[in-house]
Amino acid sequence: MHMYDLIEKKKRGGALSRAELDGLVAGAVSGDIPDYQLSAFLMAVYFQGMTAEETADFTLAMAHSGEMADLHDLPGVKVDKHSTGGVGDKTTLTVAPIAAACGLVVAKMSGRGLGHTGGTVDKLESIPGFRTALSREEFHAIAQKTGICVAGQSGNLAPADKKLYALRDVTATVDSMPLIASSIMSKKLAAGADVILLDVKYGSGAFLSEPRDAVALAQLMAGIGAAAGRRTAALITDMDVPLGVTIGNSLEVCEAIETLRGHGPLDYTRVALELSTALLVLAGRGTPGECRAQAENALQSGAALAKFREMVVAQGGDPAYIDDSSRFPRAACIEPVAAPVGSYLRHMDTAAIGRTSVILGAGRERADEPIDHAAGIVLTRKTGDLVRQGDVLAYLHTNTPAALSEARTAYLQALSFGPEPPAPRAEIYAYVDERQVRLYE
């Protein structure tokens, strides 16, 4: 295999072979490849694109390019639930001990947040003794035992994609539909689950901005891992106002923690609740209807309160945090945001306020930089909202006194005003597989 023929071929607007794909990433792991041949192949598929074969055979390459996950040990079916970020979007957090309530494994290799992004890992790393650093043997042994375990991602898994993605990065080329979905699905594939659920977030908060987008990066994934062999859907959920009402590690998890005690935000609510049913069905646990009173008991009942705690225990967490949320530290400085006019609150650039939890030190921008777990954002008004002058439109909560002013400022930037409200906007927007998309009324 000659890599310049593979990238004038690609440049011209041909499809690569599965064998040439195969040598490819062998050859990108190895080293064999040189990164400025690597970077041109990626910019030809920017502008060139691939075939849905292609994508899935592209990603198939990648998934085995490490060790795959192994999972058949376990009983029952395995699930994994995967979203393409967003801000306050702590759905793991309640979906995860949904499912494994209703009799679901789920074992799931999370990540850290990274720009205004929040990461799984981080915020369960907020609770006092919470492990996510877990060997192979005791990532099965948790899951095993509680039938949950969330943990940070490990071991060899896809190193095609870490090196890829690196170059994606500096190459202008992150934003490529077959590159997107290859990337997501070569983990997800490697993970080893049976059952697949993705949550393909659009907005002012999201990566893709509209639906159709989303929907057409859901349907390729999907796709993907039928071919793999894998029970794959998507729900395509709204990030154009952050999810629920905190932003941050710490608070995420208490807003999380009542809400398995049925106290939780409707919008959180509803969309954790519609990903844990989407999970059921998939798992063949009966029809909608009837998973949807399975997730909806498994909330009411407190089996999902217990399960999340179960797991908190196993992977070395304090579960007195989790019976009493008010025990969390609290940052040492709480301000409010208050109106600058009396209207609509018209929309909210998300992305622009998961910034601002940035600069009060919830987030990183860097991979090595550390974060602070009290800090973040509680909001009190929403898109839709009308306020009066000097009503209070969220709570800056922080460690560092001197970044409030900045975050004070950036906060209000990113929200827009108005005589007449918004149209109103549903949490999801529809459902996607291999086969339909089903939108929701």
Second form
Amino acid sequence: MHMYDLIEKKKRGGALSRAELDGLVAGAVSGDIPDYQLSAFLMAVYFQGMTAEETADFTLAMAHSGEMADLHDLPGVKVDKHSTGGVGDKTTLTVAPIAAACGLVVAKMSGRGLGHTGGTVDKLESIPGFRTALSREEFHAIAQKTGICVAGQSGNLAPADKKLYALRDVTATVDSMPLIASSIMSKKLAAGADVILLDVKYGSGAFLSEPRDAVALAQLMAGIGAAAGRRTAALITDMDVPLGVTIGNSLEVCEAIETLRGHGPLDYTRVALELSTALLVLAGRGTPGECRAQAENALQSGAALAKFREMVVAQGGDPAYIDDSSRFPRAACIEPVAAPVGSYLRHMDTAAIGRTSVILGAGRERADEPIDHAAGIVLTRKTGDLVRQGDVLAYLHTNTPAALSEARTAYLQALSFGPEPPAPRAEIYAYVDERQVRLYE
Ligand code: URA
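May I ask for the structure of the form predicted in complex with uracil (URA) now, the form predicted alone having been displayed?
Starting with the chain above, the whole complex follows.
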């Protein structure tokens, strides 16, 4: 295989064979193919795309480029859920325990937050004592005992994606559908679950702004999952407004606990229940109606909260914080942001609000930066609300008082006001699997 020829073929719009893609991925991991040739290939894909078959072959090659997690000895259906990233997106904290309380096995690897989006690992680490760095044996043992374990990525899963993602990041080739789909799905396939549910977000806080693009990405990923023999589907969900009412790590954990107690905000509760229902249906637990009833029952009966607590204990966390979330340390400075005008809150630039939480210390711009677990934003008004001048729109939480002024300006700049209410938007736009796209009413 000559890398020059593969670049030339892709540059002219040709489709690479499975053997060619296998060779390319092997060469990327071994270092035999230099970065400049890999980068040229990525740019050629960016402009020429890949066929669905090529994308599936490329994904499988990347998935098999390192360890493939083996979960077969865990009893029951192993499920995974992946969000393409958002602001205030704490769905794993409720969906995973609901699914586990309904008898599914959730052995899930999650990531840290970067840029304007948060990460589940950071959120869980805000629970004192909670460990996300687990050995493969610990991860297995916890999942076996409790049916739920959420840890950071360990082992050598999909090293080809790691290599290529780093190159995409510096060569302006991240935003290519086949590259995004293959990147996400290679890690999901390597993580070993039988069932994969994708939460593909669209809107100002997501990396795709249009629902049709989110549907196209979801179809591509669902097709890859099916080709690999995994039951895969996606919900397309709204990220044009932060999910729920909190952004920031311990704030979001507290909101998730409240939601598991049945007192969560409507939008977050709806999305969590719909994702849980879709997982249960994919796992073969019944009709959509039956699965919805199981998910609601897990929430209302307290079984999901009990599962969350069990996971916290198993991973070294202090359950006293789950029983009484007022124990979580509060930020030293909590400042209101007042409405500058009396009007409808027409739009929230959700990525900009995510970046505001980073200014407050809740997130990071570079992977090695520390974060402040107590920092973040509590929203008291959201898109569509009619506000009076001076009403509190949000509270900024931080342990860095010097950040407040910049954060307040950034927060207000992210909002648009007007005399007319905005058109309403549903939390869930569509369900997608390899055979169908079903729009929600
Ligand atoms: N997330 C990933 O893991 N990969 C991408 O390419 C984009 C988002």
